[in-house]
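The chain below stands alone and is given as structure tokens, in the form predicted on its own.
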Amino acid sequence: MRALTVYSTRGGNGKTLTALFLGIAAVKRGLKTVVIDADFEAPSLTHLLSNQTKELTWVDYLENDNIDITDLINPNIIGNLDIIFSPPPRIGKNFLGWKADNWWKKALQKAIVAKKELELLGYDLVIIDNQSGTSYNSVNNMVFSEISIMVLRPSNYGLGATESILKEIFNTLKGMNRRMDYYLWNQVHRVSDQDERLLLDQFLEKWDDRLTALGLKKLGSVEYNIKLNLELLNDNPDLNDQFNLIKDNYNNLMDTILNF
């Protein structure tokens, strides 16, 4: 069983959809897959999926020793793609600010137990929809996973803090078990003008050099798709239909991941 985490340095880069579309690409290859919403500040899966039937969440499991992992797993209309949700943030409190250090240590220990239990249940792939930025939570999820994917949009204001965040995270992960850390360009602008193409290519090449110097490997890129983004405005978006709009991209990404 492989575990991968999808994260970003800031919100709005598309990590949740990336996690879900990678999950769909995996199950279409016959891999039994579970996606865990581990973003405690801004959980998004409940806004995209209406299949939450289990009351217990990932946070409940991390906080309690007597909860069976099967009591968290929600089946999905997409066969073999199961979901574990997290609760909405508690009103008036910053979740990451009022948890003591020892809570996060226990949470990591519990997550490792969950990983073993999910493997025993026959899962081939666990995908963590991680929290943006750097925190106890995001680093825990990186430790949990052998593979990480940082989702980036090509914009200077979104990449300004990337290097410092990555240095903090990878200093923590240094010396741990064999792993592969990727970055993915997402929502890349579609341009036809030659000058605009040159500007975009120069920007991407500059950051490709800086990111690979930090030890990341380029996973690929996904262009901005206006039809996909408009369909997400529906109350109950059909993820299978949306996946078909960009399936070639995500099938190629999954091929690269599975070769690790």
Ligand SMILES: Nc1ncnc2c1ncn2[C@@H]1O[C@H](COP(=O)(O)OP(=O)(O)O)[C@@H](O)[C@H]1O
The other form holds:
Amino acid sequence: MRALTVYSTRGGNGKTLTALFLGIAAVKRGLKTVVIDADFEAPSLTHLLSNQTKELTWVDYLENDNIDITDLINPNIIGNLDIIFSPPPRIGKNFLGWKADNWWKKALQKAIVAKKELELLGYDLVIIDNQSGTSYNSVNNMVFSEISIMVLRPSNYGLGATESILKEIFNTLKGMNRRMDYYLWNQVHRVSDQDERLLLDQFLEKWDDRLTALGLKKLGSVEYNIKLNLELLNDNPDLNDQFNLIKDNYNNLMDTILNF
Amino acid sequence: MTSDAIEISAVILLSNFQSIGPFYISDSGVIRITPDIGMLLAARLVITAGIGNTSAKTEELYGPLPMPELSDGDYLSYLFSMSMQQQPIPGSSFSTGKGSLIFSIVFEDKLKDKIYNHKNLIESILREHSSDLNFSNTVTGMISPEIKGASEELLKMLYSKINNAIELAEKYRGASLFDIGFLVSLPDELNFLAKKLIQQPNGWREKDISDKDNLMTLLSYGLVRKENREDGIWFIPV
Ligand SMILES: Nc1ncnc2c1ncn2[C@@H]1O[C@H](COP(=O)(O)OP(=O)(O)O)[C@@H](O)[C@H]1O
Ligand SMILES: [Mg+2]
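Structure of the form predicted together with the named molecule (previous: the form predicted on its own):
Once more the chain from above appears, this time first in line as the rest of the complex follows.
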């Protein structure tokens, strides 16, 4: 079994979409896969997928000792893809960001136990939709997973900060287990104007150098797809249909990941 | 903890080294242990603890044994003893001998709990360095100035190692390896092992961890728990 987390230093880069589409690509090739929504700040799977059947969530599991993991797993939510949801975020003291240090230590301990249980249940792949930025939660999820995918958007805004955060995180993770840390360009908007294309290519090349210097490996690049973006605005979008819009792209990414 | 809260001295007893008897070697040179006290300690050891008993298992460290004779007021004295194989002694009619090396530790009464809490830690440090004391050039009847000098250096080093280690152990009290920020603040050799240990929150079999030294250090810091289960000894990351 492999555990993979999709991460970014800020919201809106496409973590959730990447997590789901990689999940769909995995089940389509017969891998038993579960996606865990672990973005406690902005859990979006509940909104995107309306067919949640299990009341218990990932948070319930992390803070209680007597919950059976199968009671969290919502089977076949998109095709054969299983999902574990998170509760809607609460404001104030009940917000998970307010939890004491001890809560997060226990959470990591429980998460690693859950990983063993999922393996015993026959899962081939666990995908964690991580919280943006650096927090106890996001770092715990990085520790949980031996594969991470940093989802980046080509924009000067945010990449500088991302670079210094990455440095910190990868120092922390060094030697944690046999790891593979990738980055993925997402929402790459290719325009027809030659000069603008050149500018984008130069930008990507510059950051490819800087990110590989940090020890990250390039997973690939996903185009900005306007149709996809618009169709996801519908209530209850059919994600299988959306996946088909850019399936080659995700199948290629999946090939690379499975080769690790 | 103040820097003179603990003192260490060493005494060697060579059981088949007749003419030398129990011999006070040196101390960490802080305040309370003087050569006089050291000699007294040496003499007392034979009576009080029956140390020097050659049937004791080599390299097993015993202690801490209270030494009420050397305790006064705010200070308590304890000793650790270790039997060891003596190097061949040139010029002596004994080619090898067996002896006991005794470390006495004097510390402030209020540190009593700490010393007991960190017994494993002190023990592992003493054990690690006990064979650094080399008596192979000792001839019957005297301990050379070189050996005495080297012993003093060693004891000073042990003294600061134990002090630092106890200080760290106190600092780590209540800490957890599952706090990643804390984990990565550990020195490299410890954080490397810790990163492995947390991958199995339910614990590891003793035989599956090769880095025993650092495991013992984590154990003494309270960052790993030891458990006797039906199928043997397990170590559980805390
Ligand atoms: N490659 C893409 N093409 C078009 N729209 C995208 C693409 N990737 C993400 N989006 C859109 O961007 C928005 C943010 O994506 P999301 O996956 O929710 O990001 P995150 O989870 O990082 O906050 C969503 O509306 C999503 O549909
Ligand atoms: Mg999201």
